[in-house]
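The chain that follows stands alone, in the form predicted alone, written as C-alpha cells.
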Amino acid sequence: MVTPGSAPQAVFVIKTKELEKLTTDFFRNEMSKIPAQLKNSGVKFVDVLLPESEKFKNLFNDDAEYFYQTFVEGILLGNYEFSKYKSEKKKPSKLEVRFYSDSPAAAKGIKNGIALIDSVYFTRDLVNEPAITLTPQELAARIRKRFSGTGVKVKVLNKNEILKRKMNALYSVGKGSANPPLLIELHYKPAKAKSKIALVGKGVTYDSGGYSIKPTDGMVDMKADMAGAAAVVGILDAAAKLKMPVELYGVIPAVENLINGNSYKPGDIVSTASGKTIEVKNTDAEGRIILADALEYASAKKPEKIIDFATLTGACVVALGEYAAGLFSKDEEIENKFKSIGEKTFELVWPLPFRDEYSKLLESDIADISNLGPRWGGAITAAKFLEFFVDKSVEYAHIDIAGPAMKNKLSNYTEKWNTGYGVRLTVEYLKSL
C-alpha cells in the first residue's frame, strides 16, 4: 500500500559507485528486495526518499515519471505470491509504503505503477494456477468476473459456435479433453482512439503434448502453457484502467490438450477458419494450430497491427535463454520499439529472422502448410507457420515468451513464481504510439 506517512520505522540506504553500469531495472530489482526482507519483522511502514530523477534522465530519457514508477513496480513485484493452496497459511505483516519527492512526476509515476501492477498480478495469478482448477471455462470465468462493469466487452464462443464458424484447428486440439475448447473475444474501444490492434494470446491451459506425448518432467509447469492469453488479459486491464487511447481486441483460444480416443492425431489434416489446410506432424505443436484460427478471427476485425503472445518452443528458449523473448516481425518499427521497451521496462525482447525462405521447411505434400519444420530453426519456422495465417495488409508480430514467462534468476522479482511476463512490456509499447 503506498500513502503519505509520516515518521520512519525502517530505513534502507541503497548505494552503488558506479552509475555508468546501471540499468532501468536497478531500482525496480532493489525495492523488490525489501518486502522479502521485512517479513516476519513485525514492521508496518517503510518510508521511500525518491531521488532526484535529474540524475538518471539520461538512462530514462528524461521520462520522470516512470522513472518514480519503477520504484513502486518494485515494491509491488517483490510483495507477489502464490500461496492460495497452502493449507497453513501465515497471515502476511500489512506493510504500508510510503514514497516521499517533491516532484509532481512522482505522484503520477506512482499512481500509474500501482494501477499496472495489478494488472500484473491477476496475469501472474491465472500464470501461476494451477490447471486442475483454471480449464478453459474457468479462465473465460475470471475474465468475466474481472472485466464485469468496465469499459471492456467480453464474448466467449463455445464449442458449438467454434464449429460453425469451422475453426477447426481450435476444435481439433480440444476435443481430446472433458472441457471443450472456447475462444474468448476482448473489446477495449475508447471514446477517441488513435489506432487499433488486435492482441492474441496462446490459450493452452494445460498441454500434455496430446499423443505426441511429453515427458512427466516435461508436463509440470504446462499450467503455465496460457501466459501468453494471460498477458493479453492483462494489457487490456491496464490499458482500460489507464484509460488508453489505442481500440484493441484481445483473441484467446483456450484449450487443454489431452488424450482420450477422441483426440486429433499426428498424421491427421486439419481445416482452419480461413480454408486452408494443415498436416499435423506433432500434437504438441498445438500452441501454433489454434492459433491459426485466432489470428484469422483477429485478421478479420481489420486492425492495423496484430501481436501475438505464446510459450510457443522450446526452441526460442535454447536460443535466447530464459531471460530474453524472441521477436518476429517484418515491421522495423515495431522490431525496434519492442527492442528498446524491453530494455526498459526490463521485459527483454529480441529479434530473430523472420525470412521468407524459412517458410519452404513447412511445406507440405498433402496438405498446406506442415505444423512442423525440421529440427533446426525451430522458433522461426513456429513463427513463420503462424504469418501463414495473419491478413498479408496487416502489420503483424509474433512474441516467443517460453523462457521468461517461466520463473526465472533475472530479476529478484521473478525467481519464485511465473512472471506475467507481456503486461508491462507492452502497455509501453501502447503508450508509444
Ligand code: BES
Contents of the next structure:
Amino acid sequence: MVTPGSAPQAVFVIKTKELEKLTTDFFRNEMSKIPAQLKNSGVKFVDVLLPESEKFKNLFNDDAEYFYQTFVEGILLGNYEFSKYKSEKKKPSKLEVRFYSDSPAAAKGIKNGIALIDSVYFTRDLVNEPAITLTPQELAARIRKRFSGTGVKVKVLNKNEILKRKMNALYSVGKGSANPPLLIELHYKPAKAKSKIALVGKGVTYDSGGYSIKPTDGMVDMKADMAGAAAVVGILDAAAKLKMPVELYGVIPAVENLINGNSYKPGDIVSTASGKTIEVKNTDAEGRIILADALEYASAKKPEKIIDFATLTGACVVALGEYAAGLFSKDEEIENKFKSIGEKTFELVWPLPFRDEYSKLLESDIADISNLGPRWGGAITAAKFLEFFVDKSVEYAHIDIAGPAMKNKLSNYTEKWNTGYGVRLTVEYLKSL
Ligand code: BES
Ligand code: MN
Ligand code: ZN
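We have the form predicted alone; now please give the form predicted in complex with the named molecule.
The next block holds the full complex; its first chain is the one shown before.
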C-alpha cells in the first residue's frame, strides 16, 4: 500500500472481526468514517488496498462487483454534507482516495458505485432542502433541470390540468397553499426493456398537518415528507445513467399541506380521477389522499408492477423503529426480493401484514372510503387505503419509509443528514429483474 512517489501518509487498519459477525454494511460503514476523520488534517491521499472478495462471498451472494462497490459507496456517503446555508464557507479540503485491487470486478464495482451515489446525492439534496425553498414548483424545476438532455422525459401537470383530469383528491390537499399542487411524471424507456414498472413517490414538500395540525415537534422535520418523491427521482436518474433495461415511469404528486381560508377540512369529501370518494377524517393523513390520484394515474400506464415510496405513517416507525422500512405486498417475489436486497444494500425492509381483513376498518358511511382507521395498526390501514386505488391486475408494493428516510443511527453515514433511502435498494432490485 504505497502512494507512488511518496511514503503513505495514512494507513487504515480495519479491525479484523470474525467473518461470521460481519454485516454487508461493515466495509461501507468503516469507509464512511474516513472523510470526516481526515477533513482539514492536511492528508491528501488515501490508498485503500481492497481485500479479496472471495472471503466475503457468502455475505454478498457471490456478487464480487457489489462487494467492491460497498467500499466506494462508503467513502462517498460519508463525505456527503448539506452545508449550503452556512454563511462561513469552508473551502472543501480535497482528499484523493485510490483503490488497489487485482480483480476486474473491483473496477466495475467502483465505477457503478460512483454513478449510483451521484444519484443518491441528488436525492439527499432534495430531502435536506428546507421547505421555504423546495416548494412543489422548485421540486419540478430541479427535476426538469436534472433530466434535460438525458433519456428521461419529464412532464409536469399544473393545477388547471390536475382539475381538468378530476384529480380532486390531489388538488384538495394542495389548495391551502399559495404554491399550488403539481403532478410530475418521469418516463425512462430504453431501446430494449425487460419489464415496465411504475414508481410512485409521496411528494409533500411540507406537512403541517393542515387543520388537523401537528404540534411543533412533529412539524420540524416535515420538509422531508417528500423523501419518497426524491427516492423515485434518484432511482430514475441512476437507471438512466446505468442504462438499465427496464422501462420506468415515475409519478410524483407534489403539494404543501398548509392552512389558509381555502384549505381542505376534516369532514370534507373529495374524489379521485376515477370518481372514487374519500371522507377526510383527518387532514394530517394527507399522503394517502394525494397518492390515491397518483396510483390511479400510474395504473393507467398499464405497468406490470407499481411500487410506491412514502413517508406515510409515524405508526410504521413505532412498529419497526427507524432502521427498516415497512413493506406491504401480496406478491411474494417482491416481498422476498426486497427483503434480501435490503440486507445486501443495508437499506433494510421488513414485511408487515397486508391482509384484506384490515380494509373493513376504513369503511365510511358517507363516502367510498375513510382516510383514517382506528388507533391500532395505522401503518397497515394506510397501506390498505392506497391499495384501494391500484388497478387489481397490477402487482403492487407499498414501502413506508417514514423511519429510514430520516437521519438515524443505523450507520455512520445516515447519522447527520436525511439519508436518500430507497435509491440503492431499488436500483439493486431493478438489476435483479
Ligand atoms: N408525514 C406524516 C408521517 C410521518 C411522521 C413521516 C413522522 C415521518 C416522520 C404523515 O402525513 C402523517 O402525518 N401521518 C399521520 C397519520 C395519522 C393522522 C393517521 C401520523 O402518522 O400520525
Ligand atoms: Mn401528515
Ligand atoms: Zn405527511
